[in-house]
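Below, in structure tokens: the form predicted on its own, a single chain.
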Amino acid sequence: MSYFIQMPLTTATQPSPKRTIHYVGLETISAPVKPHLADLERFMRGQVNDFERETRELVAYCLKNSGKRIRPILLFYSGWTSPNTISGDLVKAAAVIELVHLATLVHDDILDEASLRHNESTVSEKFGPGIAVLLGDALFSQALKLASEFPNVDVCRSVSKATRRVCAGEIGQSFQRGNTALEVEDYYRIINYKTAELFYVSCHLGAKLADYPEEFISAVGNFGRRLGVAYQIFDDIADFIGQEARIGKTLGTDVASGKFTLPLILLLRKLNKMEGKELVRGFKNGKPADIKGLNRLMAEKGIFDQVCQCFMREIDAAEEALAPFGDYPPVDHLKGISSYVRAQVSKFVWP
């Protein structure tokens, strides 16, 4: 079987029918693990005094604002047994997870030049680009000495890899910073990395740990994997019609940088000669972005829903991984999970 997968596109430009929509915050959902949450936001805060006296303020600031903990409760619900029963390695292998998290959203900073994150400076604009990359590697090696004390092998073995996978990812999309031809599938190869690959570690890890049975623990990385792709490209669509301050980070970075997400990569695709040609010397002329231009170009040729098709499929082979385990105490939390990130999307599209 294939490692990645590329799901057909549709050619539709008509847009999908309006659905209905029942939009519940992630606050909601995370309601039963909420005291597990807590109990992570103290471990985390206690890792501060690890750190040399040098880097204890920078690492401060990064757990100061916490997103939205989305890797940690995935974690905690694909290691869900019954109420009140997350153990201590949980808590602990969520720390890890959220460290890689931090240091890749360290670097990407960098690389994207982004000023804000969290509604907040980000690192390289706050104490500078070389300090940010001094900080990621120290967050990334605390991640891995955690790591290293579970009592065997398989949390420091699966977190170095996915961190290897990530840093590809993110190799691979700076490689390709500019490249008006990139291709679909290198689009899914890149995400499946930098992004999925965390979402996956997460949902195998907690499954893992709980000691579920193998077939189980396999579909429920199947379903973080699919719920990372979707995720990245939720990302991706946020970058051209979000806002700033309810996303709370820089937008239009992508654009900026030179990467071309799905969404710029079907918009060339849909681009007559001409058209695409006009575009494309912009890019490389190293012309600021017109996104609103940009989005009302993607409005007329249907760009958005057929990213948004693409999204959903994703969403729904996510889910489709968890059906045979329907009485399992960890499905309905992460069906919760994708339910919510599924409203995300719709939002914008289905409004």
Second form
There are 2 protein chains.
Amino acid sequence: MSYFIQMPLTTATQPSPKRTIHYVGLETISAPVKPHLADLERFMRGQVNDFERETRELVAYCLKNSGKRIRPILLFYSGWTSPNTISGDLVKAAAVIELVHLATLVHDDILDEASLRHNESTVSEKFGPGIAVLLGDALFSQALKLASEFPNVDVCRSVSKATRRVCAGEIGQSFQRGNTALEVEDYYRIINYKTAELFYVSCHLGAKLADYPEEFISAVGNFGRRLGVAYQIFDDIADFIGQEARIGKTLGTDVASGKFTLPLILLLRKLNKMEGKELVRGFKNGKPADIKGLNRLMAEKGIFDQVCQCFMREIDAAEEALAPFGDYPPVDHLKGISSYVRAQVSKFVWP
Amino acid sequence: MSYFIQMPLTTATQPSPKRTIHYVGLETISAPVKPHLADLERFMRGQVNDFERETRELVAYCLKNSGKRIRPILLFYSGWTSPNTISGDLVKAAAVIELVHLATLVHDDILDEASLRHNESTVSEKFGPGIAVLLGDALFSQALKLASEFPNVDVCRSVSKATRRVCAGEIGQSFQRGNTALEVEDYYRIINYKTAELFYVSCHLGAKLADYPEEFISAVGNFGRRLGVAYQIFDDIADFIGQEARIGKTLGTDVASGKFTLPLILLLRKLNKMEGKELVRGFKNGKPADIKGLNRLMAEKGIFDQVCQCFMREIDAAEEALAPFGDYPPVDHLKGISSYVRAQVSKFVWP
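Go ahead and give the structure of the form predicted in complex with a further copy of the same chain, now that the form predicted on its own is out.
Okay, now the whole complex, with that chain kicking things off.
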């Protein structure tokens, strides 16, 4: 299977993405698991009635707009055995992960004071932050309740541990807001927890539930983790050079909320003392240089290229983890997803 | 075993508590499980290092001031077999319940904008509501991770379901804020979820982990549930007539935050149309009659007595649930706790 994706070969001096990209959307890549995703949708909507009546309307509101379902897709492919098999266990496990993800979104939107998600008011905006706190808790409880319906404690254990780590990543990030002394390794630690952990557990669980051998489960888990790191690096660079219409969310929010992400960490290293002081001062005052100015500076210093290399390094590592297992049914499908993520960067119009 | 507790026999016309009360404190009642509680304390403090380093300081801050540990005490007694046995499983299960309880407190304090708990700044006050959201999530995750260390999924299942119900109770309560048309049964439904559920699960789990027969596990669960309802009724009446120094928390907060609890529901039923309209108007404007005035009105209408009867009905039902099992080791101990809760009302100085 090949997805015909070519990456733009950007350099610091020639950041031109003008070559032809054979872009393949997530719909194409996820076509083989369309029936699984439909089952997941039904299953998730069926969950509404399992909640107490106080919570149902809120849960239904949350489930109305599903996201990209990237974690379920990863889980379905990691547990892929043959085209005609849809395992109820995989659907349930995907629902567990997606409910945890949903809970974190509901809570994140409180922290970020976000008013819109998927073009609808966030729960916090519509029902107030108090209700959003409680609803997130209820969604998380239901995720764990579903996890406890598996015959053994494995799903509960991996999901609860992963969730604790997601929280640790978010807590780390919150404490580091406005900290311009953040090191590259701190950044990686944070995104490894806050984003890559759920990618990891999606892949790991999928392969485990499909009874693949331990080495393969472990490799698929690593694939998920590195892919998750790449995904977050993409998200962080998109906050600078993405186009809102294409990315589908408000950009520039990281800078505005004091998140010192990889592009800024790398930029600060390339600046002379005076320039650096100015960047830090602007950032600490909550008034960093305007995004356009920052983007010009980053283009000048080759930062986008450097971030792009970091991104590619993760995607490469993700794919390398699968290299020894080329004949396993999930592998081509998973590589399809990593190609999809890799191609995201090609959407950017480089400054 | 007898705890020598006599209840004040209050009546609507003569609400005098001036007789001698042989009051027995929780310390006396929990003396037999002191070693269990010490183990729990060690175990809980040991948990700090299991969290990621981003979270540890926050967890340690939360654990610094333990509450009354009433849920662990219930769990220990429900699983009581002999004086010299401390089961590691019971200690771990108690930690699970207490971490869930702690998580709900951390989140409740955000909703209530509370600044103090156990005479320390709340997490929300000290670190901000965003961190409090995330820490509550991390505590809850850790609770479920501990629950998943049991050999089967029972603990995960009952704890996650209970937590979902606690959230439903809190959500119901939030949606009903300011609603003066709340019915008695709505009130009971809310407190059954938000408070009694964790009491129930503490007792149920304790007896289950001690391998008691099903009928007894079920009876002990019922005991916990009715005791939990009583406990909340007490808390709600204390908000009117308690004495801050004795109860140890700010009073009058329910009325201030628009919670229409049992005393007010019953009062409204006894008022004539005009008086009722006035109460409702005051309440809806966020300016209900001052607590002293309300208390006078309630004393006049015999409301405290009526609430006291509701409270006693629950305690009686709790004890009745245990009646057929008088020779089971937990029973006398559990009755000690219900006597303790029963005696709480005697602390009031009736208006």
